[in-house]
Structure formats: structure tokens, C-alpha cells
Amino acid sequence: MSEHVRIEKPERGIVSIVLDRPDRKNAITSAMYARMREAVQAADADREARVLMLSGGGGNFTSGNDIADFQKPLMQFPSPGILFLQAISVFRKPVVAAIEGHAVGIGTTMLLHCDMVYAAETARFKLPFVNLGLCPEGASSYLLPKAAGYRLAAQLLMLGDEFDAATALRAGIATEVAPTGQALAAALQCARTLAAKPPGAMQTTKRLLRRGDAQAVAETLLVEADEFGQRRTSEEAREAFAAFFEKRAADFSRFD
């Protein structure tokens, strides 16, 4: 399904990764994660690429992991999704994201590894991990409290409710809120500005900004991935996924 990821070069110096599976709200499969990781690594090695952009087609960023794909046995550790997050977490150049519609699960946590995030005022975010019997991923248990403060991070991760662009801005997930339909244009203008600046100075600045967190992020990605892998096969997760497919409320009353 790597055809559901488009790699474009809208302007000189800018590489764009576009999630393009609109019939599933750009739900991400293992094959899509692998393609995204390849694109991130290629852009990092490309001397002409100065900025990486992330966006989604069809009016949404992404509804998160493809649930059907997600229920398949985990064949490797780290998973394709974690390998993508590792690649973007150490990407040396600026990363700019444009968010329209839904940004669910990893659709929100990957934004914590971006440098600039432009969210449409009608964009909706969600971190539903606990509700699915899972736990945070993408180093969000470290990065979100750092950006949002513990209280707001706990609210977003523990309740797992949908939240709006204004809350994403307050939580440090978004850089700026744009009018509906204008997030991509705002992100492209930012990428254009960044691409015109001296690349060496830009990469040094990013490295210095992230230096203090680099080791903690790398460690947290793996710790969360291990916990997440164990949660995937838990009875709680089985109940949550069964309820999802059966279109009913999950019942966790029998669990300790």
C-alpha cells in the first residue's frame, strides 16, 4: 500500500510526504510507514532537500493506525511505525506539518517531532490509546508533558477525548491555527521561508534546540514501544478492538 503515500517536491528545496488514502481517512498501514521512513531518510541524505513537509490528502491528516492492519501479529520490533518515528525524531532538517480534518493517535504524536505545525481551525486531534487498552507511543509520554505541562498532557492522554486546534495550540502541538482549508498554504509558506535560509546554520540550530532531549526521546520511543507491544495482545485491547468492530461500547468492568 505504499502507493497511498505520495512523495512530491512542490518547490526547490522542499520535499513533501502526503498521506493519500482518503477512503480510510488516511489510516496508516505498515507498508505506508515503511514508505514514509524511506522518504524521511532519503530527504535527510539529499543535499538539495532543505525542508520536509507532512500533510494528508482528501481533507484529513490521518485517522491513525489502520485498525485491521494493526491487529495482525507483530512480526518485528521495533514496528514499522516506530521505525518511522525514530527516523523523523533524528531528522536533521526542519519538518513542517499541515493539519486539516482528523489527526488521531500517531497522527498527533508524530507532530511532537515536527518543528512547525499549522492546524486548520476545524482540525480535530485525539490520543485514544488508553481507550483502546493501549499506552502512549511516539515518545509522547515524555514530549507532551514537556510541551503542554503535566496537567494538560494527563488530560489529553488519560481521557483520550477529541480536542480542537485551539487546545492543540495551547498544548504546544500546533504552532499556529490557520483558517479552514489554508493549513497547507501556511505550511508551504513557512517551508519556503525556511528553505531560503542557510542550511548549515539551520541544521545546527535544530540540533542545539533538540540536544538536551535527544537521548530521552530515543529511550522513551523504545520503552513505550515495548509497553505498547505488550498492551496490543492484552485482554483489555482485545475487548476494545472487538467493541470497535461490533460498533458497541467497550466494557472494562471485569478487569482489575
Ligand code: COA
The other form holds:
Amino acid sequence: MSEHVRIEKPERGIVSIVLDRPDRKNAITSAMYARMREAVQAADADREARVLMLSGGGGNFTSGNDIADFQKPLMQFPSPGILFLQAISVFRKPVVAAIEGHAVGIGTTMLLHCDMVYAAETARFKLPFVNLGLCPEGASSYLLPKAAGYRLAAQLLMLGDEFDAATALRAGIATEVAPTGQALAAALQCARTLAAKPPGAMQTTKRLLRRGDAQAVAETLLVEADEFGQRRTSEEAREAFAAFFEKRAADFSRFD
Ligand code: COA
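Having seen the form predicted alone, could you now give me the structure of the form predicted together with ligand COA?
Below, the chain from earlier opens the complete complex, with every other chain and molecule after it.
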């Protein structure tokens, strides 16, 4: 069990997953994914849990997958990260996320599986998969063009540059922009409102909202996971991971 994920019950009916590894900007390890997935599945089964919240401690949501983990051989397929994404993609109750600071990689793609996302005005998002020799995951190659339109999705996924909360709002990743430091309070207020509503009607509404995409999301998650699993041991990815830890720009000039 990972000590870097806190599971809290801030109020009746609300379960909160808090990423808590501030010295690594809340980078997510396999153990953390396993803990998150277990918490999602427990909240799904728990009659008292009506809303799930996601947030990060120490001023950031997450810097994404732990890059040191990416450098290790893939021990299991689907990976713990994909298993977490699968769990949250079929979670039956509302999910509300609060984003302060950085939300990188899976820190952004997991938001496409949330129902409400409150982003601080200084929050920074990034989908750096191509720059890391990787490819989209979390069904983002399906969900992001749907939410943002092809042009913006291609810009965010192909260039992989950081983008701000206003762009996240335009891309359909964020629901609302909150003042810096207020994202969690805004998310909690929303979760409280959702938790007071009739749970049966809420779950039916979520199921109907997502029904049209459910099969495509499940399939895309697996297709992407296969490609991603191959890419993470590619020479391009090895160069990108090494460059990150050596604090230098990656050099892809030798690749065909
Ligand atoms: N995996 C492993 N370690 C990470 C990490 C990650 N995803 N993100 C940050 N860290 C580590 C850094 O290596 C650094 O370690 P050090 O103190 O030993 O040098 C420490 O966490 C602090 O990060 P730092 O880069 O100094 O913070 P910053 O505020 O300057 O930048 C980010 C924050 C998020 C912009 C930057 O850390 C970053 O780009 N991280 C990688 C994001 C990424 O590509 N994730 C994978 C997505 S698929």
C-alpha cells in the first residue's frame, strides 16, 4: 500500500483521493495507482459514498506517471495506471476534481473521466506524450477530440506544450476556473451539492450521459495501452526519459 495516496472522507457521502508525494510533484507510481484503483472500486461498492473527489497535496495535482517507473520493465499488462483508468472510466457515481498547479500526462487525461473539474486560474496542464516518445493514453485520443474538437486536441497532443486553465476550459477539460488556492473549496462545494441529490437518479443520469461512448472508451483504453506499452521501451522513449533526469533537452535527430 502506498503512503503517497491519502483516502479521506471530508464529509458524509464524499470520498476523496488525495495524491500526496510533494517532493516529486505528486508523480504517480505503480503502488499509488493500485491504491487509487482500490479506493475507486471501494467507493463504487460503498452505499454511503455518493461522490468521489480527486485532488493533490502541496500545491500540485500531479506531474503524471513517475518517469523512473517508465524506465523499468513493464511487469503487468494492462499496467496499474491503465487499470486505474479503467476503474475510473466505469465508476458509477459523480467524480469531482480540484486542480492546483501542475496536471501533467495522466494528470490531465484522467480528468476526461471526471464529471466536474475545478481548475485554479494558475493551474498548468500538459499532454507531453509525443515529446516523451510515447502516445496518448486514458482514451484521450478518443475523448479529447470529442471534447475539444480535432484542431485543439491535435495541438495539445502533438505539440505537447503546457496550457493554462482558460485553454483547459475551452478544451472541455475543465468545468470552471477558480481563484488560485480555491479549486479544492469549489470542488468540495460541488461535491456537497451532488451528494445531497437522490443517488439513484444521479447514477442513472451519469450512465445515460456516458452510454454512447462507453464501448469506444473501453476499446480505446486497450488499443492505446498496447501502443503505449510498446512505445515506453522504444529508443525514442529511452532518450526522452534519460534527458528528463539529466535535465537536458532530448535529441531525437538520430531516429528515422
Ligand atoms: N517522475 C519522476 N520524477 C519527477 C516527475 C515525474 N513525473 N516530475 C517531477 N519529478 C521530480 C523531478 O525530477 C525533481 O527531482 P529532483 O528534485 O531530484 O531534481 C522533483 O520531482 C521536482 O520536480 P522539478 O522538475 O524540479 O519541479 P518543477 O516545479 O521545476 O517542474 C514539472 C514541475 C511538473 C513541470 C516537471 O517536474 C516535469 O515536467 N515533470 C515531468 C512531467 C512528465 O513528463 N510526466 C510524465 C507524463 S506522461
